[in-house]
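As structure tokens, one chain now follows by itself in the form predicted alone.
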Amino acid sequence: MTSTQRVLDELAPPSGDFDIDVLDAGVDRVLALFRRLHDEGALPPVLSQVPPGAITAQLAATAPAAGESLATILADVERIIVPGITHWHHPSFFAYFANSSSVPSLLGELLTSGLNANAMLWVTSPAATELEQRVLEWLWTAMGLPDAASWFGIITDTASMSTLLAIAAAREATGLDIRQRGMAGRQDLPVLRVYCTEHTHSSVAKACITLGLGSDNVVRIAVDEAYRMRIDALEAAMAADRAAGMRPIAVVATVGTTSTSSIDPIPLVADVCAREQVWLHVDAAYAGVMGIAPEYRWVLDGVDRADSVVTNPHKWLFTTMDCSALWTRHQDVLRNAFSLVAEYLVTARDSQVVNYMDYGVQLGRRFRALKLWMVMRAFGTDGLAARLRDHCAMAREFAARVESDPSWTLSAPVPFSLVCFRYAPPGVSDADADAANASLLSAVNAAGRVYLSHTRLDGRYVLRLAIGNILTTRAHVDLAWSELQRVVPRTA
């Protein structure tokens, strides 16, 4: 018996078939899924074609009493689960924002699972903590931002959690002792207000709901013609709130909004926040990584004046879900907001190290830094920048096609790799165009060759094509345009 087989036998479930061949078969199935997405002749539909309830109907109502063979389970993954997967790795996935993976990240995720480290305390896995600190310094510097040593970084699951932590820190920074005394029933506590635009991600409102600030106290600031926050409207809203006895505590500005990829005027917002003494959180979840390409670093102008910043390597840096990077200039404030150390968590090294459990809601934490470290090393910053540039170039080329066709129109500027556009032939009313675009989207996605999503801008139904998948080529973008053209006569 080989040493590998002995280890596998020790880990085996009761079915007793956990041998090296089964392990190889499982790895082969993962690789087969990747190979299928590289084979233009065998690409599965991007969007899962199963109807609601189809997966549930194939699953047993209760867990088995006796263990089943892993070979049977793997076969059911192929038979039941894979048909119900929408393939975010697919080269023709253009919906939302991509979160495609890469071989270095896949290997990193596999190693992370194998190591099964819990990165809650430094002592529970020193490498997990120290690699997380260093790789976030790498990413901050790679994005062209200065003085990485002055920023504290932490990896969370998604930007929603990162934003929640940032707004919790903003609440802590008020000095109102909410951590200890709470918010309910306090006569000394003013209404606390958070400011963003209607295009800011919904995670801001969810964070305010979770933190007890209330969604009514998320103030939506008007935008300009490019969907950027208007500074005059921000100043007016803050002044009105202060006059009414309310207290502004945070502004969330965005670099690359979800609907349009618009860029709020960060330097001007930072001026207002400094003058008003409120926390500035910058949501650069989508477009922050564009700073890796030096010619795009202007989009991060003023970000170093923020109090906290988030970007998501799992969105556009070819890193497997999930991996969100949060930085703050106020490590002590974030720690004060969350640190709660039970006696069984006290260690002799606490004064010398970072214990990441002190900086968020979670105690147990995954070793997410490993895959990001492997991606940044494998591609290098030059390789990452080249791919980001190419995606932006493909988006501009697609936008040019839209502009050259009189039946179509661009609905927003195209600063990055997202194109917002709309079928709008001359003489067609907005209402009829809305219906036509909704039908177009449904028909294209149902065909399964490409997958697009939509939004609403100025009340109009708008299609979105977001390029960010590492496998996407110009041929796939061409296919998206062809699919749209193919269904126009049937739906217009």
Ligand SMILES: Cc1ncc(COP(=O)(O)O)c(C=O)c1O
Given for the second form:
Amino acid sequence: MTSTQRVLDELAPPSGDFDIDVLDAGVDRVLALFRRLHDEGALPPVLSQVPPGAITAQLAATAPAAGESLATILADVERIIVPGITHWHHPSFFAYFANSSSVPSLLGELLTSGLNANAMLWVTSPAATELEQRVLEWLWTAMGLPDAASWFGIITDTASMSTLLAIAAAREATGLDIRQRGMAGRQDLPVLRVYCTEHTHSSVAKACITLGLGSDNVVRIAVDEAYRMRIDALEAAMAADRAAGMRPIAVVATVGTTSTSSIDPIPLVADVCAREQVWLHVDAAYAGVMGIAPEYRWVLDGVDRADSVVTNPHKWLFTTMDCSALWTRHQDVLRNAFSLVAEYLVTARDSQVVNYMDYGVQLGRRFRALKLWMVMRAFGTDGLAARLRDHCAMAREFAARVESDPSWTLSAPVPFSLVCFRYAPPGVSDADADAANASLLSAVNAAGRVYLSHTRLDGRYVLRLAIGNILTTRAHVDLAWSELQRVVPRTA
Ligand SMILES: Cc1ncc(COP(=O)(O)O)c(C=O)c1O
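What's the form predicted together with the ligand like, now that we've got the form predicted alone?
The next block holds the full complex; its first chain is the one shown before.
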């Protein structure tokens, strides 16, 4: 028995924690799992192949009364848990948008766990608060956006939460005192409306549901042929709503929509919002980071005129789940929406510092800034831009392949690293092509070598290949294409 195995085999002492040196052995075992994804010869299936309930069936129904050794538990992680993992960090993960990781981020996450800081008040970890402020200034500036000092940044767990905070701020900015008086039973309150498109992420409707605005008041504005918000339709919808006595409070425009990565015309939306005095929230959860590459900065044109902006380092900036960056020009409004300070949380520093608990739903907050700081330092903005740019180039190459094959068709423009495409041989009806694409997708994913997803565009079933993992190379994208070719004859 090796000494590593021996320390892992020891049971917990009668009181207190395990010996800290156990970590050396444990971390080695944990890293072995990550290492497989860096080893072409040892890649696991990207999509977990287990049927529903298979994991539960292997888990004890109750917690053990007597402690078990970490060796036993880690063995069960490998035996029971890992087969039920879909590997988001796998180089052939092309489904959804990536939740990519990287070695610097993994180290940062380990440190976050080891330090176990709670970034709720400045005083409960000054470094956590000050690093969060500074790294969000870095990211804002790195994305080519001006005047970082005028923007207040906060890290949340997800874009869904960031957007919830942004729409809460928009509601607060109405001056209707909803925070204090609520919305129910108020004769003085008009119906409040939020505008987006059918391609806007569902997190916007969820935020409106959560905030009591109601999903009926999420107005879906028509899109153009490239799935971008139509300004004439936005203006018309707002005018009709005002005429009906309703009050527009926010527009959510997207840079990189979920289905197709389309880019709403932010400068024009910003003009409308300025004229109508409504809050503009920009959802750049996926594609905002592309601004780090100077030749892509145009995609963020007008974003500096927004009231709030979200982008997710945990999607396409090689930062482990979870890490979403929210910025607003109206720090005071966000604070007014959420600040509620119980006596036990009052500190002598309150007038001098940011206490992040004042700007959101949570009191306790993870120290997420650390991993983002480590990623930005370790790769540098040039290194990040090079990787993002390469992903976009790979997507364009894949799109060219699709276009050159008469049996396949490109379903949307490819501004970033997402390709929407469809198997549609001449003479095949839309309905038959829909069925063929659905079975193609399940056949490819079941094989486990690559993982793709789908969406519907203009009613048609469309495949999505999204590149965003730091380990992805052209060979992996080639594999996706050959996997599709392999299953076409059998399924179509
Ligand atoms: C454009 C866009 N916004 C928001 C989200 C939600 O992100 P999160 O999972 O961080 O809440 C997504 C998820 O894919 C997205 O594509």
